[in-house]
Amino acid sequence: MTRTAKLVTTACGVLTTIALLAPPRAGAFPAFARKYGLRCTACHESWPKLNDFGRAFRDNGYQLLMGKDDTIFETPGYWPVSVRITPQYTYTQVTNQPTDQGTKNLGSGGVGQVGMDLLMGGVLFQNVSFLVVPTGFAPDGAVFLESAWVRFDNLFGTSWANLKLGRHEVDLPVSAHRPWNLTGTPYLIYSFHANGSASNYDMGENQWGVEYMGHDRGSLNRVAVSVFNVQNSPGTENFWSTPGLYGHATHEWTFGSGAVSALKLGVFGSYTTWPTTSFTSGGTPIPGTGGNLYPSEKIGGEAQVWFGPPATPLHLIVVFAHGEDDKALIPNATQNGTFNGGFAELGWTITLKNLVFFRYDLCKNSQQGDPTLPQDLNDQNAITFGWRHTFQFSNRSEYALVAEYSTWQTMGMGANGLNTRTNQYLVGIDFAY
């Protein structure tokens, strides 16, 4: 196959993943409020994003811990399952691809053949909680676990001390699992790495390892550590493969009254690797073998602020982050590519039922592995706003109407060294049950 005809296909391959099989990321979980009997405002400031009860209520295991968690309580025809799933239409535009009739701009646009959630979580018993999430079920037939992990609570009668076991979302800023938006733009620091790094390490990808996390009361005060094997690394030799390690701590204060409701400080950062080498069977890598581990590191900070009453705030985040690859990860590199990046996001809950949102991200390369390469190759930037009505919501079920649009350009990796830019439109359903 040509390069071009690769880049064609590439491209064609990318509007139809986003815009038609794209499954959505797996949020609220009306399965909880029908145990308790709350509705689905209990956790979310606006769904799917919890507020501080229901970051609370994930904290402490899914516990209110008021005596009666355990399923000994529940009645006989509960059962802890939930769906999402997000019908929608999706106009996709990616520009500067190349044909053989020249540079072209390509779209598709239609109904899409969306994939659905089915969400499975709770306690086992006291202080043993779980979840399980098979992901997928779109006509392609493809589902896989995006989390399925146990919990253990409350370890020697502290909230200081929890063990997570399983593949699970590391403890980020924010949830890449519960954002706003529909649209197929993610965090871009998440997934960012120095332009050509070997390494697919994604922040925002659950991974396969243990979690400590510890909190106090009201989860004020928070600290987790993910040890886990690197996803979608093609595996090592080692006792522990490809491994990665994951931290993040914050500080919230809250007030009483005042334009500003509450503040949230923190910290994280990870240290990941990747396998440069692998043992060979005719030439093809040998899965499992891999060899010479090189890093990939993110540090960063965030600040949160809510402005307003926490029932309906004005949410303002800011996310920064540092980032290096190791120049043996890098093609031709001859130094560390580095990099630096975040996002900016507001949203605004008008009405209980009603949320704007707007997300600024910004990746650029402050230095490049290959220093012969323009120092802004590979950087990226994207805008995303939307509106979203919820029409009704109990402790059964909740339902929105979402209206979407988000631009993602990328510096330099179009047809004779363009720009790109991925356009996308989006309205749609979004609702679980």
Partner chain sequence: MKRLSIVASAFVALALAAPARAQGPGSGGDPVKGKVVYERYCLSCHGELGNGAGEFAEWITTKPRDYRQGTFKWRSTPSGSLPTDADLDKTIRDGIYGTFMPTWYAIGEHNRRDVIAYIKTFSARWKTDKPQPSIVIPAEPPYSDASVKRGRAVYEKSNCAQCHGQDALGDGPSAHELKDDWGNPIVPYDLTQGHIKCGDTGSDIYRVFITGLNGTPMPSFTDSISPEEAWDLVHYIQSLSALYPKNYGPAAAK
Second form
Amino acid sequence: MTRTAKLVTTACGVLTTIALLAPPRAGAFPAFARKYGLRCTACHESWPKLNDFGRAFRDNGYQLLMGKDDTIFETPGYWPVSVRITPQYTYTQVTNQPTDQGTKNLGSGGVGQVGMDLLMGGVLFQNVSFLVVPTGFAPDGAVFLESAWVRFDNLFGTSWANLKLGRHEVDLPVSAHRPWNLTGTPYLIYSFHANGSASNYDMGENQWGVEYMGHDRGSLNRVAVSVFNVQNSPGTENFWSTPGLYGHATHEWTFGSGAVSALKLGVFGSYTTWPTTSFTSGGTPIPGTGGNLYPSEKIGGEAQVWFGPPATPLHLIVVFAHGEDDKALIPNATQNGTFNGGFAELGWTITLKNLVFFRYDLCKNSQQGDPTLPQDLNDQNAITFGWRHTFQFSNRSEYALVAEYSTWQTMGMGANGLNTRTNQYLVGIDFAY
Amino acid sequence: MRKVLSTALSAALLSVLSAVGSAYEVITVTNGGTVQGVVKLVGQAPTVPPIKTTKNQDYCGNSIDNPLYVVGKDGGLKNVEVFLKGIEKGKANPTATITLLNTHCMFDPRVQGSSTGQQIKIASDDPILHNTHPQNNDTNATIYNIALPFKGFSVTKPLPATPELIRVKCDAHEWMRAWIWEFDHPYYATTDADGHFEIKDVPPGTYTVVAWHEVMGQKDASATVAAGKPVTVDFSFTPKK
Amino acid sequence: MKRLSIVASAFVALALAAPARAQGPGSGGDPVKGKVVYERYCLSCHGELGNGAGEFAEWITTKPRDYRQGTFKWRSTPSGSLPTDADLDKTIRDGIYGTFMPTWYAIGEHNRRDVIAYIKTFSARWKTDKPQPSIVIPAEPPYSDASVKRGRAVYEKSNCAQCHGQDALGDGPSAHELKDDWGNPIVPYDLTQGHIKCGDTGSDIYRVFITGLNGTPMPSFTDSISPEEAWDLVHYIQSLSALYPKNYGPAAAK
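The form predicted in complex with its partner chain is what I need now, so please give it after the form predicted alone.
All chains and molecules follow, beginning with the one already shown.
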């Protein structure tokens, strides 16, 4: 592939990604609110982000453990299904795109981008929970499973032994499926790789595998380890052809009074593999033929601080990671590619119905696999901020109005090696039932 | 705005409460008058079916007379509480302990008056479990709930700090009922078997006299008390058909 | 990495430097902040007016507490008294088993303290009345068969069976048609279930029959059962199900 061709592909890639990015957001689950008579605010700091109570509920396997956790078969009328619909108007502009007419800024916008997620989840039997999120319709009309797992909770009577099987999101510091923003800007560090790396491993993507998770009462201490097959790697077919490993441990301090109501520190890391060769047919990898696996790694830390009254907190999240991609994954590499990155997110729940948030994402290559390339090639940064106003909530459903802006810059990947910037303006409704 | 309102409201509430709480002033009454009279039931007392006991029949029997209307000589009505409403000054409150007895699966007495500061002795004559559960008549709020698990058991408890009409139940025997009027003053009397009442040592002045019956409600009358003299106030209640 | 640990320890220091709280659990909260806590977590059941008639109340049988009378079931204080702040904190922290009242352990002490202060604004009783001193629960003697046997005798002598039934299944002669202060039907607890509504420990059972549950038919036996008898009775109740944790000291929180 020539340099230009590659750039064009990347650029188109960026555009398509954005177009498709009304990403599946497993976010909110009002079916639980209906079952337990709680408002969304009981489990969500500002939905869809969970608060301590919501986390503890989820960690207990969607159970409150008060003798009222009827299984989905027991309570007629309780239907463990939720939908989330996000009609919105988004205007997207991408700068410095190569066209036949020269370097141009491309804009596109439209109403009617309706994201819709269907969630089914609950308690099958005591201490057996499940989640199924059939999202997205592939071009051939097939529904694919965004998420599908079964969890066995409190094995041997201890909250330190829970096992999840199936397609699940690994235990990220901040769930990629519960961002405050609806714009297409993801938490960049989750999917970032050293420049040029073939690996497409995205921590935020749900993976087929097994997760062990343990926690104490109230989930102040937790640990989770997932072993999985990296999704979408070319030429792979079985569950273990491109193994990956992810781990996360946190400790939270809560304070009975004072300006800081809670502080959480954690570490996380991933070790994943990606094939570098496979047989192809018409250019498409033939499943089951991927081989020559090479690793990518990330290791990082998180710090979360909740300031102010814990019921309407100012929540600061800092996540950072150092990553390394094997040189074999990078074209023309003579050394491993390394990078550093992370994000700082600030969400202020001003009142129960109003949230403002701000996020700064930054990912920088610290060593290009191909030392001849500029050090900052494909460095990325993004700023996202917005306002969410929930205008109605009950223990049955929620409606919110959202207004957001995000800008995402990529270094040196535009036409003629220019930087590109993607600006997104979004106004929409977020409805969950 | 809301906050201002609620602050104002609670301030208002507080002042009302303190007004009620501090109303009565003790003075020496040397030559007080007496308010006396008879409370009568007009016509025939309605027939009330006896209480069917639903538990402990081996001891309580299968039925008990229902004492809602106890009529004596010349239509005199028992168990009517008569009191001087809102009296602000007078003699000191009694300090003796009042009694509420659980006997033969009923409370005795059915109606009595009391003053703040008095204590109540709750006792049982019955070889079965009773529980004496006084509640505020308006709010149903539990005042306390004491188990009297065996015969001969008794406890003495203070009455509530603020005056109120107390309805007493026994949860174990839902038919049992007693009424305790608690006042911040000592000017009240419960009619006897012939409907008589007498309220003594009343400082001269004009008062509203109230008669209260558990089913037939309240009646008011005005009475002017002269020093050292009795004044007669009679009441008559007509039962609803 | 080093920089992070500096930042982290700064935060810890900041948090710890916060004014040490003068009172015990549940005390000293701010009712204004508590209102928001209440709206966030409690409103759907206990209602905007604190009358227990939130939007979810009509769907459930054991109704959420109406706060306007200042009547609370689970207390360390004598029959009829208001509960202490620590009592409320315990109830809210651990929830009420078998009802829709969840455990609010995860919302933390700070939130609970504030919401307790707010709950108290619903009843004027909190302004005119004070909780009486908590009862003293003596240290638990060891659980033993002899104690269980003596406890059965206390159960009989105290006539718990009148409501709870001979075999403590909640089916005594007076078990039916019972009503609570709010006029809702209520049934004596089936003590063989192995988990009482509010708490797991021996002292949780102890305080129930010694102080009674205000607002319910469950009376106080403080004047008729001595502390020794009380522990025997606790052991008898614990013997009714393998699920009750035995020899579980009062100091140990679950």
